[in-house]
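As a starting point, one isolated chain is supplied in structure tokens, in the form predicted alone.
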Amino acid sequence: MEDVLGFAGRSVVVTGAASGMGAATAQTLVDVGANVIALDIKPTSVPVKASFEVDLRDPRTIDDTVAHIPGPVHSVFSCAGLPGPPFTEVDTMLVNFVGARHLIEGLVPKMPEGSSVGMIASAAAVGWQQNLETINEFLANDTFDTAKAYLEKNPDVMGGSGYWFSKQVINAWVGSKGADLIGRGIRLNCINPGPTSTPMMPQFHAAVGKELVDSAMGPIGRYSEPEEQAWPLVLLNSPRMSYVTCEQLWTDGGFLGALTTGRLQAGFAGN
């Protein structure tokens, strides 16, 4: 495959990158030339450079991750997430932001100049502006240890939903933290898909149900396959995007569009 987006023989880390859209961008960072590393908590079968197994609730396992990821690494590819139950709120806010935010932050040293960080959050995030002043509280703890122990004295912050509140505390921080960075020369970005179709969707369909997770389809009428979220993270962490960041790119079939003009309503929107 061409490499017109500018990856072929950079170094990239992709978390997550054992199933659903994790690894679906490491397939297509393979695919375009790029030097994939994999973490995960399981293998992955795609054929990547080099893997190494993390669990992003336990600092310990990724400070030592990162110390065994060599430099420079181009980009960082943040797909690990956990869809809430069967899991708890804090163990998915760790996963989803506060383990995935450590592991950005250990890896920056090692990160030239021109570099990007590119997350997956979600559509569920949707007027995550209204919550604000909640989100920046809880970024103001801003080490693994005091997140979780905010987290941990506070659960009501989370609106019952550990999931929800990731998803809108990414947006903030790519907004707010990408701002930090830029000054590095590391641009920070997230997209914000609608439904896909990955291994987590039955465990989104138990825990809130079907109805709720269909009414933000949007007008495109069909959940997404995980490859149709894989090529706008990967394009917009690749160097042709080098005067974008600190966006957050709605890879939602229509959602917040038909949303915001009253084409269509959602059930948690604003929520």
Ligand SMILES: NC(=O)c1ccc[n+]([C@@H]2O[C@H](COP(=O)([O-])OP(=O)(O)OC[C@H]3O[C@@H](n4cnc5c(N)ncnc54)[C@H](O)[C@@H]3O)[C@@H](O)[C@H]2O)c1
The other form holds:
Amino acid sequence: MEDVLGFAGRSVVVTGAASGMGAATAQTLVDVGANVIALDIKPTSVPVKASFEVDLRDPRTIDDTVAHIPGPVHSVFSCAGLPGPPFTEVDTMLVNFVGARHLIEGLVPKMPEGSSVGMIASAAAVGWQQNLETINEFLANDTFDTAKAYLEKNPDVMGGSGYWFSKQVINAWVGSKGADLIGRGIRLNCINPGPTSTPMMPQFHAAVGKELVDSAMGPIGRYSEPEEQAWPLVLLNSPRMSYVTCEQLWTDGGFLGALTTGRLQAGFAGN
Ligand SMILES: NC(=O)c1ccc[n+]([C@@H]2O[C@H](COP(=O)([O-])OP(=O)(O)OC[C@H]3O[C@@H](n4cnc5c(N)ncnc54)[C@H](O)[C@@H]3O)[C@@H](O)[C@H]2O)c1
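For comparison with the form predicted alone, please write out the form predicted together with the named molecule.
In what comes next, the whole complex appears, and the chain from above leads the way.
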């Protein structure tokens, strides 16, 4: 069987394509024959079909980019992100969720039935269900500007970092927005990676300490490589996964399963 994942000739948008998991995702998609459109604040060295410089903190550059992306768009891979400190809580939320949501919603009219959106959240989202009341209050702010204003007015919800809250919000949004989008035939899912060896990792170590990051490793006992996150994300967005939506896939080396069953006594519990 050729074109096993069904991406040959499909038009896909990848954010964060300049580095780490986004670059690995863009390269994987080039390798499986997709027409890749790369979005990042920095240039990418992946040999993509087209690339746009976009700042996910700025809705005008997002709207301008959306206007220049030709349809149809068959899949969106939302990989761009900030780690929290040294970046501000609000900037972290804007890049990791608010701008990502604005981009995805802008692209939806170009997405035909059978298309898909995959986001990268994080194992740092663990326990997001217990925070649903706050998350839903935030999500009620359904435009870029109202969401930003809510965050500026309610800094406490971001827990001093913005990182884990942004990833919890993605997990919740995938469940709720996914239920709307499937009415248009568009699937929405995310992956929750464990610690991964990318250029972001030194920033995590500096922000919370290597010991805490290491405690989020699953029983697999090591960090993942960017390609080990790119493949599950590509698989989730593949048309072969046509019955899978509103799903959070824990690509965490067994972290959640071991934590939930008491096999892992982690200092790390998300927040
Ligand atoms: N590395 C980890 O351990 C880990 C674990 C779980 C989840 N994640 C998440 O994985 C995703 C990819 O991160 P990574 O580890 O590959 O990091 P990375 O730093 O290598 O890549 C992040 C990318 O986002 C881009 N970006 C940053 N700010 C932007 C902006 N304002 N507008 C547009 N693009 C912007 C960067 O230029 C970069 O290319 C992120 O969402 C991150 O939160 C990372």
